[in-house]
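First comes one chain, alone, set out as structure tokens in the form predicted alone.
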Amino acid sequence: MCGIVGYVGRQPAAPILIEGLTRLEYRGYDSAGISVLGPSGQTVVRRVGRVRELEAALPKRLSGTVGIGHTRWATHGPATEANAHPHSSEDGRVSVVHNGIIDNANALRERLTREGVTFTSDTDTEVLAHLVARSAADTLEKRVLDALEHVVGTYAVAVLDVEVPDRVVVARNGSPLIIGVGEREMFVASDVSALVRHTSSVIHLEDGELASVTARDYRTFTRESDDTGRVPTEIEVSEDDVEIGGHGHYMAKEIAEQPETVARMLRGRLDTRFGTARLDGLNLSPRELRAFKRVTILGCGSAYYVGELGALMIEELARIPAHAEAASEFRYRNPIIEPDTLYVAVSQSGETADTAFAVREIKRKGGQVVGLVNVVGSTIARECDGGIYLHAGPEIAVASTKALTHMGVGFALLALLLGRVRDLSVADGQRILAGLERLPADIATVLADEERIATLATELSAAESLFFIGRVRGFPVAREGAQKFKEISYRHAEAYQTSELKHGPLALIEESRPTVAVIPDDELTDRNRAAAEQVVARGGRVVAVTHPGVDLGGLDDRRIDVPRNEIELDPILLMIPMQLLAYHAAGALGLDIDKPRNLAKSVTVE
């Protein structure tokens, strides 16, 4: 989950990887350094904190046209400048960044100690400096390769060697790594965030594949293979889309942007005569679709509870069995494939390396997976056999909010492309459709509500502890609100279901724990409203998201009316007064929004 930068050619390096650490900051940042190779040799400089405290103390002289830079989210070690990123050989002769975990640290570190190497760091990654720098082989790019040949885990790692100055050599298993192709001049990084400013022209590591690269050149291979031949791709990521414009945080910018980027996913996949989607990413027939009795949704976080509001919109709209489930426990329990069953891998960044594990697992027993990821090129989305692009542009916040509401209407495209091929009428069909096209307008209006929101997120902020509760389609939405709480103001936020509340979390209810409500205007509504006063009946405040023209007698005090949609597709619209009342709760609270402590944003690790 860290960002990893590198860069081979004409300019001053340090600049250009500072710049990019900066992009990639919502990666990690709990630590940050760079290494540079110039006339004089190699200057390593690493700093605790923001990349802003590393760029501060670089010499105001650092020459060098190649280096590495690193910004880290721990794993081994605690954030300490030795345990920051770049790690070096005992001669400083070797430099690595990793971002990953080597699972047999502990077995190699003991075997080098016995070999007389002293360490200085408590990371796993330092160990790969010194595998490279005591290899035998005549070059790099082999050393590079007898090193990882003793390392088991997963890694992107990118390697400087005094002796070789012109070029960097990288590795890539489990955690991407990109190569940006310039003009006599090359970049290196994890996210292509990084790149933006400089090149449109990319390539894709795989999994065990290295790349050496120099100014002028780059070479892909395989312990097997010398060449693998990889040529670049272009990206559709541009400058401006990685930029914060007029607002204050990354998360307050996505969040606003959600009207215009619904509208554009939508654009071309509405099929208005036939009452249908158009995905034709699936790679699926209809007669194939059809074959399909179960679907089972897999993602981590907030994917896993948007899968889970996925789940219910199939079963809904195609009638046939449908769960969400954790990806990072789905491997270890030894799943059942079926051959009748498809599988869908949620992901964001397309990096989630407990998905990508979930996706390989399902492949290996032959089992029908697709994706739903936002990020093109991304592991997720080569290793599916098809799937759905988000198309919600870039992410920065650690906290999803865009390419949440995305992977809704996602799943709103998928149920009802399921549905049309079974039993749902072009009626309906065309109802959902006539409902996905007002969904831009729709999110316009609860983002005009902004104010309000925000004075009722002021006072809940305050409370040390809160309950989120939802019923059936309700109930995805408080997960995510209690998970949206939770991750950036630090508050415990907990999410029962309405109808679970007597059977226990009642004799927690208090006047200083207030409750987030989910009562849309649907079946269910009189239940809904009855479970919340029961809570005030207890003492506890209640803040109801709710629908124009509900009857909520003594709640109205407090309510947030959302737009009313079709009623398979109203949980996307209730998701975003939540993402509001998390922004503005820890905005209350003066935290850092967009990177909330502890977490990052592609959790490329288990």
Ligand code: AGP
Given for the second form:
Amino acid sequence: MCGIVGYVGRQPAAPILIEGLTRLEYRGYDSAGISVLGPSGQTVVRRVGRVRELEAALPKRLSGTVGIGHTRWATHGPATEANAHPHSSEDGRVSVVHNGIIDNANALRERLTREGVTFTSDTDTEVLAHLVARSAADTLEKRVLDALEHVVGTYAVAVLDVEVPDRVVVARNGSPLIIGVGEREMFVASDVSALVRHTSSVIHLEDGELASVTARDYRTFTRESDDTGRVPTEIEVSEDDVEIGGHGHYMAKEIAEQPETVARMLRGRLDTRFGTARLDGLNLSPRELRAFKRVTILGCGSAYYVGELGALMIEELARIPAHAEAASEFRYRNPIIEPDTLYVAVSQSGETADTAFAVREIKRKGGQVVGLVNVVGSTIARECDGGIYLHAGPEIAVASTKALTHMGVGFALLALLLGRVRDLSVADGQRILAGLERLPADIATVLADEERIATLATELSAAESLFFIGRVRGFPVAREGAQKFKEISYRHAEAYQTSELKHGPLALIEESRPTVAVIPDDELTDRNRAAAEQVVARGGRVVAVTHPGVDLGGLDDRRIDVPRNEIELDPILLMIPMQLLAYHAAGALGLDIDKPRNLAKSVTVE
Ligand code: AGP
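Mind pulling up the form predicted together with the named molecule next to the form predicted alone we just looked at?
After this comes the whole thing, all chains and molecules, with the earlier chain placed first.
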């Protein structure tokens, strides 16, 4: 969703802001803009469309060394130049960029209009620029505080004032905001990927915190103006991590690097002697782990589907009742929070608003929640009582791939740990550990079959509508397969339990509507094959995602074989061909794979 960058230093700000905005493109946006403070005042340039169009529109001589920039995802008002950020006060003195939503923007707009302010956009953000400019306080910091006093909602904001040309003032409430500390230069960003090229020394602002940032210094403080004295921490993300390398798309890069990233994630976490997982970050003793009677997993979209996989692993390995639920629904249904339930929030970005609100709701009601999160220091990671970092590295493509695989691995580790403090034997624990150790090589084996999978994907891409079917462990795989396919190929892809096909959807089967069937080598292979054969008998085409040696009879010509691992871990591997099918189908259709229409990488609004 929307992205913020800011710079205060010795170098011309514009190229740094443009580069930062380019790094944030992956989050999804429809317009962009920057504001630069220079010797002749403030220059604001905004454009609908891509950052490169904004860059082309910049005046040749733009030498100011202080500035802010924004990529906007339209919420209040359409994607027009007038609605793009930064928004300025009437006198052009103050400019503001904002992520989040101001809930009382209409009331504020009416009040300001009555007071004689003329609005030039439909946005909620513009009220902020006017409020800051109209405050009578004697410093920019106090004027921002004054303005925020009136505001109800979520925000990350960065503010410039022509009269105070040496600084950017920023504030956070519910939307991420990071300060990057450099050598006589400072950076501001809503996402570390926008500043990794310049510094690895960062401060993640907390909700309710503000900062006044100059080239040599920064001061962090509360809404009551009390200093918070925050010190920077070092981040692990490097510039290489966010480069596309030799790949055609970030999605291809992220699929390809999974053998390496999964191996990295497992390092130090496998206790082969006791057949268990080492997950110190959970902050839970064996006694506390034993006391949980249930596990509830919360995530959105693909993270929710992998959560379903996680619930199955926990039930199988630890024999604790477990289920997954869409965090976006959970938070609105006044959930019953139980003290003996372990709540698990799962999120790549750690910034998904629905999941973050679910975490807060659980904590408000006294529940214990741990996170499976990729982005270190993100909102969800910080708000949880403990967690498992996924260590997948930055994921730039909107369609999640490697982070989901890592979520699967994270759930396997959690299930193993919960199992080993209960009834799971050391031998079974060691069996799972051995399976986890084989995962990187097994993933590489699937990836080696990419050419064949690409051929099948091209064939599937011609269909307007598809089914993805699976059952039990295979059903979350089918759900995720359909999700990935529809996200980037824009084809209608519907996931169904294989067992439910005959209860209705079979009526839709015809040659033009193919089915991707998950048919693992397990206790249900015969039933799954029989269901797929029913599809073929009705004129449907089937691509089977299966294990070597599974007898598929007449379905053999369109099979994708995935190496057999341990039965509990197999679904993690079965998801890999789904990534490749979606990627190559979208490629065959010539679509914008990394930035699919209408979607954002992290959904930070409700
Ligand atoms: C995945 O391909 C999707 N882009 C989307 O469903 C995503 O998984 C969901 O929005 C949750 O994001 P998160 O993992 O960052 O919380």
